[in-house]
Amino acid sequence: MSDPRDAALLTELGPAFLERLRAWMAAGRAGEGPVLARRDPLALGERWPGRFDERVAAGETGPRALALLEAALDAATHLHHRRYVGHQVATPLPLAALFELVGALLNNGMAVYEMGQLQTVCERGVVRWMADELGLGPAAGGLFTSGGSLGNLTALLAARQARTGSWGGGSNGARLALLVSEESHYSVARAAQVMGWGKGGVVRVPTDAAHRMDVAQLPARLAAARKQRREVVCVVASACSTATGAFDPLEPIADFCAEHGLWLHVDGAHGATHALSRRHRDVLRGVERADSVVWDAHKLMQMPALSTAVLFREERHALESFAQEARYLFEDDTLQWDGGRRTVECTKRGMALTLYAALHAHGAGPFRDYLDTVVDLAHAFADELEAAPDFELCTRPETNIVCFRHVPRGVAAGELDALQAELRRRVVDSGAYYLVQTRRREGLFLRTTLMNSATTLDDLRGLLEALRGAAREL
């Protein structure tokens, strides 16, 4: 029997693991193998059941671990494959994966400073850099948390506290509300309900033809909420929407918030990385006036999930969100350093250390280059779609998300939705490409998110040919 705590396992199994992962990543970037090989869940469950031996012989540990690694790769959606154009999930950098290993082995949580000293300092450093890139000003600060959903909740808790003081015993929130685009991420509405605002606490603002918040509708929606005796405390702007990649017009929204004394929260989970670009950051014009911004590093910053920054124009709001006493854990003299004061999590992993390491070792330039590469590719793909008579572009892309549909001659308008769904199924089942779909008011569209810098315009032309071929087979 081997000792599971033996540090020698790192050198016995580590090289084989790293070489296999290197080859798998390289094969995907070269376009080899399927993007997804569908596996029946029942068959997988039979091969890997929830039954375990009481003891394992010393010679079996390595082979068992390597077999499970192969199974994981075989069943994986290959995000590093150049023809993966599906969800908004990063292709993580190799160095990021290595520092995830460091973080997992150290296992230093960040509730209190002394349990995660370097992790805390690196988090504050990355937060300062991100706030500067957004132009939030010298008083800005923030924190990292586990994903955009928790990030939006954290920011909205701060908005509630800043406008009502309800965390400390003020309004119970039952009549509070926020204004949000009808294209907003579902986590915004979920956060409002978690805070007890109810469905009526989310006031939807219509979008324009480009799927952006229609700013002209804000006064009427605010008046309607007040007529229902709702106290609106916040406007949530999308930068960008998940469905189409549309950026709400932040400057006029900020003007509206300033006029009415409302908190402005920008859900920049996907699009905040545009701040790094010299050529594509105009979509964020006005973000520097936001009271809070959510920015996912596990999207366009090429970090493993989950890794989300919640940034405040005034750092004091990061502490006000969770103003609680826990004397067994927090000491007053370390207030500004204890991460547990700022987040839902207590034992939070050091996610910012991974991003700090990548920025420290590679510099910021490669991150800017990556953003430009994938956005430029989206624009070029949109040009191809507009030039093709048998494809229809949903809207011109502002980021690396492109929505379109196949409209072959002779197909009735009422049949287009079913056609897109069937084409997607056939192409994904073939393993040649992985793409998703989204329902818009105009109908069902195919949706691509260009996350892999190895993806080329020829790959995307091949996708169009694959869709045409699937349509001819119907």
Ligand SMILES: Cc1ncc(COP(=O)(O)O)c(C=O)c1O
Contents of the next structure:
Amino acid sequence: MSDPRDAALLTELGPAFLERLRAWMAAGRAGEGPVLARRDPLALGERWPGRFDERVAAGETGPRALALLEAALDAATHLHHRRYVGHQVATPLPLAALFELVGALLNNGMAVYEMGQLQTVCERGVVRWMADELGLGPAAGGLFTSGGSLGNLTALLAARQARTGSWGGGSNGARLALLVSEESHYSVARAAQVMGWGKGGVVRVPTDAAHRMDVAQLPARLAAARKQRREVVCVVASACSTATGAFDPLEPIADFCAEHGLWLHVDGAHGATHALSRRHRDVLRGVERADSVVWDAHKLMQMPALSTAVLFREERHALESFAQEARYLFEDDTLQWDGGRRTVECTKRGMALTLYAALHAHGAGPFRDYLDTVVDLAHAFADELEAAPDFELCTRPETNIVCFRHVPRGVAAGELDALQAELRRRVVDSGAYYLVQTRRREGLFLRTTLMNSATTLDDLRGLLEALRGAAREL
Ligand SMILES: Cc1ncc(COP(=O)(O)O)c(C=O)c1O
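So the form predicted on its own is up there; where is the form predicted together with the ligand?
All chains and molecules follow, beginning with the one already shown.
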């Protein structure tokens, strides 16, 4: 039996793991192999059951670990594959993966400063840098947390505390509410439910033809909510929406919030990375006026999930989301450095150290280049779709999300939805591409998110050919 705690295991197995991962990533970027090979869950479960030997012979540990790695790669949706154009999940940088390994072994939990000293300092540094990129000003600050959903909840808890001071007293009997577009991510409505605001606590604002919040509707929605005796705390703007990548117009929304004394929260889980762009920053005009912004680094900053910044224009709000006392943990003199005061998590992964490492070792430039590359590609793909008579673009892309549908001649309008679903199924089953679908008010659309900097316009032309081919076979 080998000793599971022997540090030598790192160098005994490490090189083989790293070489296998390198080859797998390189093959994906070169377009080799399937993007996804569908595996039957029951067959997988039979091969990998929840039964374990009591002891394993010394010589078997390495082969067993490598066999499981092989199985994981075989069953993986290959995000590094150049023809992966599905969900908005990052293609993580190799250096980020290495620092995740560092974080896993150090396992410094960050709730209190002394349990994550460099992690805490790097988190503050990255937060400062992100706030500056957004233009939030010198008083800004924030925190990292485990995902955009938790980030939205954290920001909205701060909004509630700042506007009503209701921590510890529930909602003080008030019926609170937020205004948000009907295209917003479901985590916003979920956060309102978690806070006990009930169904009426989420007031939906209709969207315009481009799927952006229709700002002209805000006054009427606010008045209607107030008539229902709801105290509206904030407006949540999407930057951008998940389904089509539409950016709500932040400047007029900020004007509205200023006029009515409302907190402005910007859900920039996907789109806040546009702040780094040289060519595509305009979509965020007005973000510097937000009270809080959520920014997922595990989307357009190529970090492994989960890695989310919650940024406040005034740092003091970073301590308001969880304004309870936990004296056994937090000493007053270290208050400002103890991460656990700011987050749902007590123990937390050192996610910002990973992002800091990539920025430190590669520089900020490659992050700007990446954003511009994938968004430029989305524009080129949209041009291609507009020029093709048998494809219909949903809306002009503002980010790297492009939605469209195949409209071959002779297919009745009533059959278009079923056609898209069937084409997607066939193309994904073939392993050639991975894409998803989204329901719009106009019908069902195919949805691509161009996450991989190795993807080319030719790959996307190939996708259209694959869809045409699948349609011909029906
Ligand atoms: C706009 C938006 N907000 C929030 C989220 C939730 O983020 P996470 O998956 O990191 O919880 C997403 C996820 O896709 C999103 O697109």
